[in-house]
Structure formats: structure tokens, C-alpha cells
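Just the one chain here, laid out as C-alpha cells, in the form predicted alone.
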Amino acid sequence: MISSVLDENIRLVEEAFKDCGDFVKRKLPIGRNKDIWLYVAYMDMLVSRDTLEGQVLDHLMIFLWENPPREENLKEHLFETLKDGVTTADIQVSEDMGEIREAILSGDTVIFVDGCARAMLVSTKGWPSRGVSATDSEVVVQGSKDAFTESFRVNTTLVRRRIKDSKLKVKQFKVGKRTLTSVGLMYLEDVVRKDVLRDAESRIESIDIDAILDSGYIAQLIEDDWKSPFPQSQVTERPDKASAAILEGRIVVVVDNSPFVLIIPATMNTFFQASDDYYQNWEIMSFARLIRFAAGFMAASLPGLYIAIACFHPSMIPMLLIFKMAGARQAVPFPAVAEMLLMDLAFELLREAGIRLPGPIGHAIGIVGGLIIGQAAVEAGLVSPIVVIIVALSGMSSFAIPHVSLVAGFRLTKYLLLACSAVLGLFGFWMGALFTLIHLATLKSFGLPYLFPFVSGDINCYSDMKDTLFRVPLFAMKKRPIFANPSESVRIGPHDARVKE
């Protein structure tokens, strides 16, 4: 609790921030007779100096000079007089020293008054931050180019700029005992499913950890099945995609200091959807969607399928192709499985090197390195040309999937199918594929089946099938997906003459 003795409050605050070189404090007298003592404390570079000095301290001194507090009951009226002198709207009063320390670390300015057992918390946040820039990881041909930043309030503003509805709520939490990271749930109050919202709130509140440094921490701590390599929440840096998800009834989790937000719940189908799917004609976007699903299958299964057929069922390959493959493999000293693993791991190495290096150098490593290593490996007789083609097709297929988090699941599944195919051939391949399918069928994201609407689609009268392998025209997508509250499922009104039931 705060003491009414100013010197005692000063001792408590300065003891808490001992050896903090960026802690700024000052005890100063104000008023006509200089008999009113204040103590101002804040963290350097976490506050806006213009706001602090121009709208708080300067106005406060002028106001007290022109409107001195009454002599009678001075201590009772002084605090309210000071509040009237601060021109900023965001002012809070606190009597808890722990809350005051948290406010200082969050960029607020704290003002103590001699004789008052309360303190003013003035919002003066103004830390340095990166401006709104173009998106890097989710590039679209058509659509907005702005992306989320590391500022919590900027990110919520980018969503509010698109959804001008008072029912758009932002419920905030403080997560991390040492970082006290702001975590917000953004949702439409009347569209979101109440059970999903309560589940999300309880999972956020139950997190007991010392630090949250990125939204990835939250994604791992609230997922349904931590053993699964498949993501159970979407990650995006695009405000338009987050806004579209909110309008579908989903919840967006905004984490301070992270340029990526989470979208929950998530199904496998949503990971194949890109923002510009809805900005262009449905015919070409349906074709692109079909290519993505085919790319997902090839990214996970192509190496294993090649090993199963080439090693166990060569009779399935046309005769001319078998002769070419056999001729190409004559000089290769490794079995087909080792050959495939060698080339695939080299590709993964190039992928990681391209990501970690600076942009221009990374692109050069990815392209030139792949060409040089592939050509050199073939000429040296370490791998056959067909293996290079298989690995390249599998790698390119993974790049066609819009969400990197799903690609990670396919990359691990690829090795499972490869191992099963190397042992049991096509039987092992289908056994591994069935095991993966069973795992996906049992997986859930906040209570929703992960393979929806391919399973349990009748729950929503198969309405969600309109936005799966193919996308129907926008005017035909009358209902919101399964994520929305059933009472608010209609999103296109009957005034549109093209809408068909």
C-alpha cells in the first residue's frame, strides 16, 4: 500500500528500481508558495517526452499557479486539483505499489503527492517502434500490403480500421510473471461462439510462465495436442486476414512485441486459404486452391512413393522409364533410400541456410546452391537425376502452401512415409498415410475437428464445403463457417438477388 508520507513512497519506489540506470525520477515543488511537493517517476525511452513535458508537467504547473488549492483541508483537495490540471484523458488512480511498479515498466508516468496515499498513473507511452511496413511472409498479388508490427496497440488499431463495429472487443491479459506481456483476444461479441471464447480465456489465464517473448509461446501453451507436428492455431502478419477471421467468428490473439497474431480455432482447410483467394475471380482462385492441395500431398508423399515403387514395385513403372532410371543409377554407390535421404537432407540444409542469411545472399544461396550441388552430385555419381527431380518437386510443393507452420508438419510426415515405404513398400506407404490420417481425424482445435468440413460437415449442412478444394462465388457463400455463432451465421442478406438457398 502507498503511504501518505511522500518520502516513504520515494524510498519504496527507488528501492524497487535500484541500479536501474534508465529510471528517471524527480522531486519538485510547485505552486505559488512552492509548498506543494510532487514526486515524478518514469522509465527513460518508454515514455513520450512531448506528452510528459508538454501535456502533463507544463500544464500541471500552470494550472496550480492559476488555481492554487484551498488552504482549508489542503491535503483532501490537493489530489483532485492535480487531476484537473492534467490535460491527458487516460489517467488512473492507484493505491497499490505493485500496480505502480508495473505501470512504470509499461511506459506510464507516476505522480506522488505529499500527504496523499494515492498516486496518479498518467498514460505517456511512447517507446520506439517499427512503423507499419509491407508483409514479408504472406505476399499476395492483390490486396493490402500493410503488416502487423511489434506494437500491441498499433496491431489492434489495424484491425479496428477494417472492422468499424462497436461489438469488436479486445479483452486484455497480462501473461508472464517477469515480462508482464500484454495479450489480447479480439472478437466480435455477437458472432463468436461463447464456449470457444470461454475456453480461450481460461487457457490464457492458466498460463504460468516467467516470460512471453513472442506469439509462438502462446501458440504452444494453448494448443490441444502438444505431441502433434501439425499447427492448431493459424499465424499471420496480415491485418486483412485477421479481420476476415474475426468476421467468420474466430478469435485473434494479439501479443505485444510480436508482429504475428494467432487465429483460433483453426482447421487444416484454413491453412490452404490465402488472402487474395477472395480478392480475385472464383474460377482462377479455385484452380489455385486445387493446386495447393495437390502440392500438400506431393510435399509429404512424393519421396516415400518413389521409394516404394522403385524398390518394391518396379513393374508399375513404364519399361522405357525403368531402363532410363536403371542406366542413371549404375554409377550410384548408395541404395535408393540412402540416395533419397542424402539429397533431401541437402535440400533441407539449403533451405535453412537461405532463411538464416541476409535476404539477397539467402536467395542466391537457395538458387545457385541448389543448382550447383544438384548438378555436382549427379556428375559425381552420388545421386541419380530422377532423385534430384523428386526432391526438387517435393521442395517446390512445400513452398506452394500459404502457411509455413503447416509446411513443418508435412516435412516431418514426409520422413515417416519415407521410412514406412523403405521397409514395407507400397503397403508401408499406405500404412503410414493411414496413420497420419487417423492422427488428423482425432486432432481438434478448441473443440472443432481438425479435418472439418471433410469430416462432420453435416453439422453445418455442408455449407463449409463451398470454401474447400474449390471456392464458389462470393455471393453464393451466404453463411459464415462453422466457427461462428449459429444465430449469426448469415453474412449475405436476401437483398442480393444472386443469393441462392
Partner chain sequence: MFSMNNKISVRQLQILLIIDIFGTGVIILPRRAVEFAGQDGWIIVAILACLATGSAYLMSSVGRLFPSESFVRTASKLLSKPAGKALGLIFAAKLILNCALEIRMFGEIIRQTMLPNTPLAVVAGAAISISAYAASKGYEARARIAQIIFPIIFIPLIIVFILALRQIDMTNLLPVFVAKPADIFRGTLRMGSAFSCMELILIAHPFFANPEKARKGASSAILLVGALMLFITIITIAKFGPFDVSRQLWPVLEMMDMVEMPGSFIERQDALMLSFWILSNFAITNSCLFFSSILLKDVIEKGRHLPYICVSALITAAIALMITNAEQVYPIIDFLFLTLGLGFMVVLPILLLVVARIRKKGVIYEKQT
The other form holds:
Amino acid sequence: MISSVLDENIRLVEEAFKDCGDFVKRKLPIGRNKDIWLYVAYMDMLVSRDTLEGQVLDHLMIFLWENPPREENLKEHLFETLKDGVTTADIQVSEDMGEIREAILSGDTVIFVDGCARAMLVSTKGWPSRGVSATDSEVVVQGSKDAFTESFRVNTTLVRRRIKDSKLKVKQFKVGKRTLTSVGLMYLEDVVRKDVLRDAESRIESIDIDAILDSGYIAQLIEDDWKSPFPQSQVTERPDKASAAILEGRIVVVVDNSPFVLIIPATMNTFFQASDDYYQNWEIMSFARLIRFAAGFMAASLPGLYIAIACFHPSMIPMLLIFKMAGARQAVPFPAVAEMLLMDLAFELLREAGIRLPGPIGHAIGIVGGLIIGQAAVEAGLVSPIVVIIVALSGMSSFAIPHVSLVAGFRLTKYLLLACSAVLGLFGFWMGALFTLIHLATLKSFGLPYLFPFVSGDINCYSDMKDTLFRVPLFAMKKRPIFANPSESVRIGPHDARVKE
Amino acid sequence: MKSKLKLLFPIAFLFLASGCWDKVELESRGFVVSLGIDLGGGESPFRYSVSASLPSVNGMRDEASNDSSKTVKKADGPDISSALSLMGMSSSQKLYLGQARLVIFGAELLGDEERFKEAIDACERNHEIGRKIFVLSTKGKASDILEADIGEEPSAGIYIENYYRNASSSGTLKSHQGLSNIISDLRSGGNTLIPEVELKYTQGGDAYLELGGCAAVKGFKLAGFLDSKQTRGFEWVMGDARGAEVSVPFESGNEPLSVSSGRSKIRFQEIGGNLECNVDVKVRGSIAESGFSEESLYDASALSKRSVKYEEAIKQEILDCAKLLQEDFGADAYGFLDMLRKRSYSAYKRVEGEWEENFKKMKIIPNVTVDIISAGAIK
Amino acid sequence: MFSMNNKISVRQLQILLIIDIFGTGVIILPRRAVEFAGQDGWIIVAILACLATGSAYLMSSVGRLFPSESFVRTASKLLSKPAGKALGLIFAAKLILNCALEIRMFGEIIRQTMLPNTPLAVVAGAAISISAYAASKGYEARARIAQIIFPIIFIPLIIVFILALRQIDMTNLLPVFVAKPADIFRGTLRMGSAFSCMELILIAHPFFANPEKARKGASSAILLVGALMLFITIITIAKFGPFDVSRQLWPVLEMMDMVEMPGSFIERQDALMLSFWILSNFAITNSCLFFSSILLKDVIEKGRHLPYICVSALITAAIALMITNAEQVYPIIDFLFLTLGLGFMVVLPILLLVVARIRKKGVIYEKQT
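Output the form predicted together with its partner chain next; the form predicted alone has already been displayed.
What follows is the entire complex, opening with the chain shown before.
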């Protein structure tokens, strides 16, 4: 609680911010007679100096000079008078020390007035941040290129620009005991499912951790099944994707200091959708979707299938191919499984290395690593060429999936399938695949089955199937997906001319 | 606790998956492409002599390399599986029959009913050998064919497979090959025809394989061999004669008919207590060559003259083959009994008992119509 | 909220039924049909399909009496508590035995065609443990898995068989209708085991979200399976001819190997086709383990579902491994079907329905009074 004695307040505040070199404070007298004391405090570089000095303090001084407070009403109305003098709409009043501390740490300027047990919190936020730039991780051929930044407000703004609907709500929470990170849930009030919303809110409110440094923390703390390698919330850097999700009835979780927002709930199907699927022609995009699903399958199963067929059932392969493979393998000293694992781990190593290296070197590593190491390995007789091809194909397939977080699941499944195939051949492969399938079929994301609409598709009359393996033309996608409130499920109305054709 | 118990099942699976019993590395498999089964004869006390041709992996991989060698393994044994396992003992690789393309039976083996049955059974029961494998017969020994050094293609199996896929000549029972068909025939009557392959030598001493003709098996025993023409006579009846070239002497040289389709319809009739079989063959073809004659081949009368000649020729081929099968061999390779069974059960019941006699007595009457579709680009 | 709390929709029920029944039995179906009636064997299958549909109708009618009560409870209410529990126990034992026999047969097929040197314990154990894992996830999870597996099993199967249509000789089915009616009758009786997992309809009704539509859904599903089996039988007999089919151990597998798929570069297709049977067998084992454990839990009425699954799984594994010769399986399956199978599929439903009508119990009848 703050007191009405200014010096007491000063003492409290300075004690809290002792040893903080970036804490700026100033005690200044105002008024014609210079007898009213103000205490201004803020954190250096968290505030916008222009706003603070040019707008707030400047106008305050001038205002008080021109309208000196009357003697009688000095103590009671001083605060109100001062408030009028501050020319910004974003002012709050607080009597709680904790709130004041938080406000200072968030970039507000606190103004104490001698004689008042209240403080003014003036919003003067202006910290340094990266401007809105282009995405580098989710590149599309056609579509907007702006990306979310680390600033919470900028992110919500980017979404608001796309959805000009007052029903777009931003519910804010502060999560993390020490970081007090702003976490915001953005949704369309009438389209979102209320129970999903309540579930999300309760999960966020129940987070009890000291620090939230990135949206990834939130994703892991609110997910349904922590044991699963498959992601249960989507992560995106693109505002158009986030806006599309909100319009479907999903919830976007914006986390301060993170340029990646979460989209919940997420089913496996959503991970195969990219933004520009909807900006281009439906035929070519259906083809692209099919390729992506095929890529997903190949990324997980190719190495396992190769081992199963080559080591257990070589009768399935055409004869010439078999002889080529056998001939290539004659020089290799390792068993096929070891060969496969070796190349695969080398590939994963390259992948990791490529991420950490800066720009141009990172690109070069792909070529250097792939070509030279692969080629050299084949010529040295460490691996056979077909294994290199299989591993490369499998790796490439994993790059074709639009969402990187899903790839993690496939990469790990790949090893499971490889192990099962190595022991029991095609039968083992199927056992491993069944195990994965069982896991996926029971996985849920905020109550929604993960494999929707491939399972339980009849909940929404199979209309979700229009946007999975292929994409039907836009005018045919009349209903919103399962995420939306059933009462708001119609997206295109009967007035659309093309529907009549 | 519940979720931990659920993990019990995958863990149980992990315990079970503690070894690979069936994993065989690719390079340690010896891929057998052709198999030959002969009667074990001479000094060998054993009943079977099995030979297997394994093409060299390096030769197959690198077409540029001239290493077109193959390994032919031979082993004698009291039965086929022992012979195979004996063969396996002489190799550092594990013999694998999953890619086997060809099985050749020697004529001696075909002549022995019991051993032929065993051989067929061994091929069928072996789960590595697929049912689509080609089965051929030969007048000599199967191992000779496998061992011969054929210029075009080291391995007989691959040669035969390519042959059947690419070549389009008739007389080789193209539609009748395959272990599955042979077993079907044998199961429903004990009679079948097995295509024949022979090893021949050119003037220069190079070896080559010639396909044509077939071996007639009656009651699981070899009855005799048919030559190319006679086999074609069989194919006319079965409606399989696509690709045949019927060469007929005409006024100014030979004029061959290139058959594009030959459909046949078989009707049975009982006339005066005797069974008659009418074979209606409808042939369509085009004239491939004419002797530079002045006559226009697009004239209706010219065409009909030639049609008649072709019909005669085809009829004769059918009758020749029928005579051979009926009188000399007494083997119903056509499957007439089975057809009768399907069409007229009562008649079948009557003739079933003494079918061999009835088959010999049966009159086969071919009615051939030839439609000449085109005569080339020249008038 | 989408989970529907362990209840499944009609479509899921149909898919589950189709996958459960279309199992390892189909592989040997043509051979058994031909053994009884020669090339007229398909008639047996057709008759069976109709009878099975009728039986499905009967069984789901029993379920409608007390839609939300388990089988044991229903039987207890209609007959008496000890009778209900005894029935439950017998049913559970039958399911476990059935499951064990299926696994044994399946293990034999896998060992012969794919993994000759692997011990049976490993193959059977792997199959059972994965099925038990799926069973432990609940009925709705099973339905979801079935929805995914269903197209993987059936689409290639249908494609292969439709491609086969051009390559078969339909005259192999001639002459028609020469088989003796006595043979056909005997065949129908003995071959009913092909539909042997159908009595699960009796236990499954508490899990339906729409009990009223369940009866129609179940009957039509069984009819579809019957039609599919008929189709496969006809094609297999037409491809090989009756004599050949009667000698092959697994005719349908050989059939799938023989079909020429245009443009396919895969040489031996039967290993690929076996994949579909692996999935199908998984579905059946899954069902049997799940339902037997449910029955045991209802009878003993103590504890949660999971321990019963472990028990069922262990017993199944033990029985499957005890049978040394795969050929012993078929007579046991037949015997099981003739006694308990028919009992549960035909006799018991009729009995229960009659009792319900007499004692005026059951939701429908109670509404009438």
C-alpha cells in the first residue's frame, strides 16, 4: 500500500529498485509556487522518451503553470487536476505497490503526488524491438510476407488488421511468477466453441512456473499428452495463418517476447495445411496436399520398409534391382540396419548443423554435406548408393511438411519403425505402424480427436473431408470446420452467386 | 499408475523383439534364377539331380562389365529338398528361391510318373517359389540347358522371362505357361502340355535356346513331344493363336498370314452314340507378304481364294495335332473332359468312366473361318 | 466433448463389425466351401451370409431390450443373476479361446509366408501385446483405429479383386447346382465359423450412441461382409477351379499373388497382401481381448478394466502356444462354433427375447405396458 507521504513512497520504490542501474527517478516541484512535489519514476529504455518528456511531462508542466491548483482544494483535487493535464488516454490509477512495480517494469511511467495515496500510471511503452519483417521459416509462394514480432501488442495488431470485427477478443493473462509474461488468447466470440475456450483458459491459469520465455513453454504446459512426440498445438509466424485459424473458430495464443504464436486446438490435418493452399487454384493445391501426405508417410516409413523388404522379403523387388542392390552391398562391411542408421544419423547431424550455422554457410552445408559426404561414403564403400537415396528421400520428405513441429513426430517414428522392421520384417513394420496408429488415434487436442476428420468424421457430416487430402474449390467449402461453434458453422451463405450454378 | 500399466504391453513387445531370426543380408543370399530337375541316373544312387543357376551379382549389376558368369550348382538327393539343402552346403551364401523364374524338367523325369508328381509337389509346397514361375520341359537333361553359355543372356531364367514378355510368336504355348496353370490342369485330369526348350548350336558353335513345341503329359507321365506346328494346332483349338504366321504356297510364292486374333468356340454333340466335338475357329489376320504379283489383293475374289487356302492349312494343323494327341498319345490335353463336365453334366457322367477310350474315338471337327483384314500398304 | 464418452456412432459400429468378421477365416473360406460342395461351394457362402444377417438382427434386438446395460446385467435381469454371470463367464471363455485359435492360425500363416525361422511365441506375443495395448485404450479408441485401418485393408483388396475379374474363367463354376442339398446343409453348418466373431454384437450395445439405429446398421454391415465373402469365394473358385482350390491351404492368398496388376513392379504380391491380413487380424484380436475382459469385469465386478485385459491376454497367449500343430485348429474352431457359437448367435438371443416377451421386461416391452 502506498502512503500519502511522498517521501515514504519514494523510499518504498527505491528500495524495490535498489541496484537497478536502469531505474530513472526524478523528484520535481510543480506549480507556480513550486510547492507541489511530484515524483516521476520509470525504467530507462522501456519508455519512449519522446512520449514521456515531450508529451506527458511537458504538457503537465505547462498545464500546471497555466492552471495552478487552488489552495483550498489542493490536497483533494490535486490528483484529478494533474490527471487532466496529462495528455494521453492511457492512464491508470493505482494504490497497490505491487501493481506499481509491475507497471514500471512494463514500461509505464509512475507519477506520485505528495499528499495523495494514489499513483498515476501513464502508459509510455516504447522499448526497442524488431520491426515487422518477412517470415523466413514459413515461406509461401503467393501470400503476404509479414511475420509476427516479439512485441505482444504488435502481434495482436497484425491480427486485428485482418479481422475487423469487434467480436475478436483478446483475453490477457500474466503467466510466470518472475517474468509476468503477457499471454493473450485471441478468438472470435461467437464462432469459438465455449468449452474449448474455457478449457484453454483454465489450463493457462493453472500454469505455475517461474518463467515463460517463449510460446514453446506455453505449448508444452497446456498440451493434452506430454508423452507424445506429436505436437498438439500449431505454431506459426504468419499473421494470415493465425487470422484464418481464428475465423475457423480456433484460438490463437499470443505470448509476449515470442514471434511464434500458438493455435489451438490442432489436429493432424491442420499441420498439412499451408496458408497458400487457399490462395491458389484448387487442382494444383490438391495435388500439393497429396504430395505432402505422401511425404509424411515416406518420411516415417521409408527406411523401415527398405530394411523389411531387402532383408526379409527380397522376392518382392524386381530381379534387376535386387541384383544391383546386392552387388552394391557386397562391398559394405556393415549389416543393412547399421548402414541405414549410420546414414540416417549423419543426415540428422547435417540437419542440426545447418540450423545453427549462419546464413550462407548454412546453405552451403547442405550441398557440401549431402553431396560430398554421401558420395564419399559410397565410394569408400561404407554405404551402398541405394541407402543414400532412401535416407535422402526420407529427409526431403520431412522438409515437405509445412509445419516443422509435426516433423519431430515423424522423425522419431522413423526409428521405431526401423527397429521393428529390423527384427520382424514386414510384420514388425506393421506392428510398429499399428503402435503409432493406436497412439495417434487416442491422442486428443483439447477434446478433439487428433486424427479428425479421418476418424469420427461423421460428427461434422464429413464436410471436413473437403479440406484434407485434397481441397475442394472455395465456393464448395460452405461449412466451417469442426473447431467452430455449431451455430456459426455456415461460412458462405446462399447469396453467393456461384453456389447456384 | 494406469498409464504405467498400459506401457506394459509395448514393453512386453520389446522383450520379445530380442533377436532377428529371419534377417538375411542381401549379399548373403544366393539368388537362384533357374532350377532344373532331372532324374538321378548313372552311378548316382539318388533319385533326383537338381541343378540351380545363380547369376553372378557383379555381372548383373554392371552391364558394362563383361563378367557374365554364372554359377551352376548341381546336387543329387533322394528327394528335391535334400538335394536343395545339399546344394546349400556347397555355398557360402544362403540359397534363395524367391526370385526363381524358371523350372526345367528333363524328359527322363517326365517319363517317371511318381517322380514327376513329387517334383511338382515340391515346387508347389515350397513357399519361396511363387506360382507364376515358368515351367519348361526339355528332351535332354535340364542341367545341360542351365550350364550352357548362351551369348545373349547368361541365365536361362532371365532369357526365358524376357522371351515370354517380348517375343510374340506362337507355337510356344505362351498363354499356358506358369506353374499355376500346369497344376490346375494336372489336378483336374492329370493331362497337360509343358512348353519345350532345346539347346541348339549355331554353325560357329555358339549355343542358343530354342523354344517351340511342347511335351504332352498324360496321367502324370510323358506321352511324347509335339513340334512347333503341332503345338500350334493345339493353340488354334484353345483360341490362343495370336501372332501365328500361317505360310501357304500360292501361285507366285508363299503368302503368310499374320494372325492378329484367333478365337475358338468348342461345341459338343452326340450323334449316334458317338461324341463329336466341333471346334469353330474364327481367325483374323493380315497378309504379310505376297510375291510381287500383279493381282490386286484388295479384290474380293482374290481375298476369298486366299482365305480358303488359309482355312485349309489351319484345319490341317488342327487335325494333325488332334491325331497325335488322340491316337498316338491318348492324352486329353485340351481339357475336353472338364469342359464337358461344365457344360453337360449328364453326358460327362456317361463318358467319364472310360474317358481314354472315348477320347480316342471322339471326332474332332474343325470349322475355320479366316477374315483377312488387310493386305499391307500396296495393292 | 467430442469424445462421446466411450460411445461409438453407427458408422463406427459398422466398420468395426466388418473388420472383425473379415479376418483370417476368409483366407481359407473358398477351400472349405469347395471341400463340401465342389464348385457350388459359393452357394454355401451365400446361404451363410443371409443366415448371419438374420442372426445379427436377432442379437441386436436383444441389445435393444436394455440399451445401456451390459450383457451380463441383461441376462441377469431376464433370467437370474447366477445364470447371467455363468453366461458371461462362458462367453468370455469362448472369446478367449476363439482369439487364441485365431492367433495360432494367423501366426502359422505369418511364419509360413514371411518369417519361417521366427519362433511362434514372438509372432503371437507381438500380435497379442499390440492388440492388448489397443484394447486398453477403450472402445472409442478402438473404433477410431478401425476407421483408419478400414480403407487401408479394403481399398487395395477391392482393387485387386476387381482386376482379377478379367483374368478368371467363370466356366470353372460350372456345372451349377449339381451339389447334393445334404452336402450344402452340412457345409453351412460347419462353415458358419467364418462368421464367428459376430456375437460381439450382444456385448457391444452399451457402447452405442444411437441404440435405435444400431440394429439396422449391424444387419446391413453383416450383409455387406457376407456379400464380400461371396464375391471373393466366387472369384477364387473361378480362378483356380474347384480341384485346385481344394488342395491349397490358403487359396485367397495364392489368388492375390496370381493377379496381374498393370504397371506394378512388385514381383511377389502375397507378402504385400498379407499386410492387409495383419491389420484385419489385429482388429479381431483386439475385439476379443477387449470384450472378454469387459465380460470378466462385469462378472467379477471388482477393479478396473486394465488388469482383466492382462489376464485375457496371458490366457490367450498360453492357449495359442499350447497348440502345436496348426491343423488342429480347424476342428476345434468348428466344434466351438457348432456348440457355443450357434448357442450365442442363435439359441441364446431367441431364448432371451422369448423370456423378455413373457416376463414383459425390457425397455420396449415396458413401454408397452
